[in-house]
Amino acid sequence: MHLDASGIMPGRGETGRREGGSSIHTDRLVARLEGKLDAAAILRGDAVSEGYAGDASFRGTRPLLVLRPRDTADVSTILSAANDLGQPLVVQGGRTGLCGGAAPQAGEVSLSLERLSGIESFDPKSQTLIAGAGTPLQTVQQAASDAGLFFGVDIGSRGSATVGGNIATNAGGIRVLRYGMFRAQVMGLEAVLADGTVLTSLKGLPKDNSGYDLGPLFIGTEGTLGVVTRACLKLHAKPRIERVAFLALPSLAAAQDLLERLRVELFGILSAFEVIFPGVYEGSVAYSGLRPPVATGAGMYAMVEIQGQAPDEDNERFEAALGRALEDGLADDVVLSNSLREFNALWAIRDGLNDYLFSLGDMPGFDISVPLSRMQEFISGAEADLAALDPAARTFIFGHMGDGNLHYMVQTKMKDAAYEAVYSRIAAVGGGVSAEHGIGVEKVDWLQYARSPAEIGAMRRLKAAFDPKGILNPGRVFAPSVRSA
């Protein structure tokens, strides 16, 4: 992955600097909207800055107009006019996503919710907060934090990354394997079909079969059904004991076996379980000049976390299971954090692994999910095909094994065929094209790789029942040919 000055990857095709759609076009929404919205909701030409032309991966085109609500009614008024008209809108967060899905495509307008931001209500009886959706990820973690409670969700992009793109998107992160996915956070919602109607859940109830539960159609759709104004989002006790330990391991089965182990000995407690492999880990130590928490030369290397509520008991379990792997020869060497400040530096670590990365140059670059039963055979036959097909390709892999994602990086000449390659095997194995990113612009041609058509065919149909003239995304999910279903 090869990111610019800017810090976006240009897209397929795109300078990156032509501005896309029609003035004629945006006039006549603009006529519609003015005297509806506040001055600083609309901004056109010279105030459009270069940001909103894409997320972190991928450049589209500098829209002609950007939208900002002020609030969900905001957002109604622009959706009703927009849709009358058949003009496209690009839903934008915090454009900290890496498949293209908030970059703006040609004749597209952008609606940000920027400006949909604050928390707007807690309840320490339910445990829960409501948020607007263009609320940065770590202020509802502040917040939580605040009020003596914890926030599931942790991810690298935490200061910008919004509550509603991780909706969006069903973001996951480093402690999954404890919290679940941001699904399980969400307690409800209020979104804006394309038509302008308001379906407001923000109840929070942790009960409720009163008819058809709508909420769950809005996360994870990535803005294609409709748009997320507010949730409310689920908090857990706060942790009185946070511990992590880096671990040296001879091989990935012995990572795997680990897991399997700890899942049983730290039940409860066990809040991530990441994997490093050694191309990894052995360069990015290089390149960061840190002096390594344990030594190179291992077959896998693992950060095992835990939060619990009871210090003496949870540390005791902790060091005693940590003891057995290495007696079994399940891990070679292990370095505890003993101090905040530790820590943080062993987490620094994980989350530092990128900038080596990036500094390799373009890369294609792969977030899938595979069966923890078969990520070997994943792992083997990937490798196999990317060798035939460029003998000096390089494969850098890291990732969330407590719920088998991985980011998968390759270093290669023969770029298309590598996404053939990896996406190909994937399939066999029974895997995801997409643990935790979205599907956006970039990966619309691989998801018959991990749907079925019957599936793909159902999703159009929702698709086509919520927005019946496509201007919501159009184009991400689903192939062009389908924009008007």
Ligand SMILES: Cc1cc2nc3c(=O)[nH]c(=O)nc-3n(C[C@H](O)[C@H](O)[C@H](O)COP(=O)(O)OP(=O)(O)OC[C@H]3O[C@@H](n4cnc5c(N)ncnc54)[C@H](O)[C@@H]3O)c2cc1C
Given for the second form:
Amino acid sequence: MHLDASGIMPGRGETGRREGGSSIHTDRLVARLEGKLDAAAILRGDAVSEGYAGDASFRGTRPLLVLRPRDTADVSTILSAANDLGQPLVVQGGRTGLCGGAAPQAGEVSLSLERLSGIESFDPKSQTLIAGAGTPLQTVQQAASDAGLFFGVDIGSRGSATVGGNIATNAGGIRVLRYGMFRAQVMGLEAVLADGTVLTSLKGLPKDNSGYDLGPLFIGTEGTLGVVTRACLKLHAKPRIERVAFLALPSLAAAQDLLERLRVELFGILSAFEVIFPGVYEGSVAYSGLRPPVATGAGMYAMVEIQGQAPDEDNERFEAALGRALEDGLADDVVLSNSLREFNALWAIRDGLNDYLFSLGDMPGFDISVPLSRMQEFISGAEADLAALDPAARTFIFGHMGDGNLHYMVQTKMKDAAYEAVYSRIAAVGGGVSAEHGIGVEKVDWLQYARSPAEIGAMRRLKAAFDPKGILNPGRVFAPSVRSA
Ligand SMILES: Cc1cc2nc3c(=O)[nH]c(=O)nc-3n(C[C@H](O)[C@H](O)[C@H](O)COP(=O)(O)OP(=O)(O)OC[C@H]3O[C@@H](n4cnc5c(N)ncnc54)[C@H](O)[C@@H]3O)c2cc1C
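Please supply the corresponding structure for the form predicted in complex with the ligand (the preceding block corresponds to the form predicted on its own).
Now the complete complex, all chains and molecules, led by this one.
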């Protein structure tokens, strides 16, 4: 057996470690880079802190070498040298990823974009800004707000997650229903290919059919085709009114009917529709000690948010739509935010769900995409399969229902079998094995449950074309190709 061009490089898996925390491979790379990068760009030995060893879900190996470029030219210098030497790299942003993509594997050098941080420019006419890849999402949100505008993506990890990581994972979050995923915010980007070639497309033109649009190749491809260094991001009108309602509903079916109805009745102002299943809501309010906004005991819970530009009219539409939902039995109870404090307090309940779930210990967790029309079929089928495997199995579900995206956790002793059961049901209903977190290293074996051999084959061909030596994030998204000698 041997590995092909898109596969593992010579030396991968074999660290070549020596006394003093270095290796023959990293020594050669450092020798190539010294004098070209500043002193702060190269961390070795004890200077490499534990944080570089993993992401939010997965601890990898503490890297022997962390490279921290200052700018795009440094990234190009590093990639060109690593490519010549066949040195595999793991690209790191804020390391908040939830599938191990940024966690170093044995033999990899970390390439951290943390110093490419900051808003470079802002264009009020086109309502765009250009940010470095290492800029935290929250900095982008704040810059937009300071300019009287709004950034469309929000996720719980906003303080640490970076623009580059958001692009590489095509991050989603709570307002995809209104503004689309991160992809929809990207008007252009700059990326460096494995051999150091810099592709800059930051004109921010809404229309530009001048040949291939290469930027999208780097969105959602988890750093396997190139390293994102800068991005031109679209901003939106800042809402003049934002309100959120917390609802108790009789069932999942009622939540789906309500969503269908609100998409029409609140057209143009509906900005989020989240569901929280009873086990998660009830466990979470008990865990946090917060006063539940609506009484426990309902069949389902939901959060509905509006953002609009006409406060009086939007308020009226929102309250009337919620009133009709109560009258028609689609909702049993509604609590509506009347101030910014109440708005933030209701959203804090949603943001706090993970604290409760993490407190339950290590559980198989899924970030799945389910066609709305088959969501109940999926849930019933998966519950039955899990109960057959382990009668004590418990599921915990919440998610971005407006996008058909469920976060689904299973408390069970039969962990491996639980993965197989849930992903098989996902395949059966035509869903996705990752709605927003990506494949990373954790879901590589499950990609085939959502993508055909032809699709995975085409991904491999792209990988081989952009990174023929396989130095960029090897083993993420799909396993390196192996063929018989
Ligand atoms: C509390 C919490 C809440 C979260 N909520 C959400 C949510 O609602 N929606 C959601 O989508 N995600 C969510 N996430 C997951 C995570 O925050 C996102 O995946 C985020 O986009 C990762 O950004 P990062 O900068 O931390 O990337 P990292 O974790 O550092 O990296 C993620 C992947 O991107 C690659 N990468 C990083 N930077 C670059 C770059 N410049 N160029 C090329 N590749 C790069 C890495 O190699 C890795 O494969 C959450 C995580 C936490 C901890």
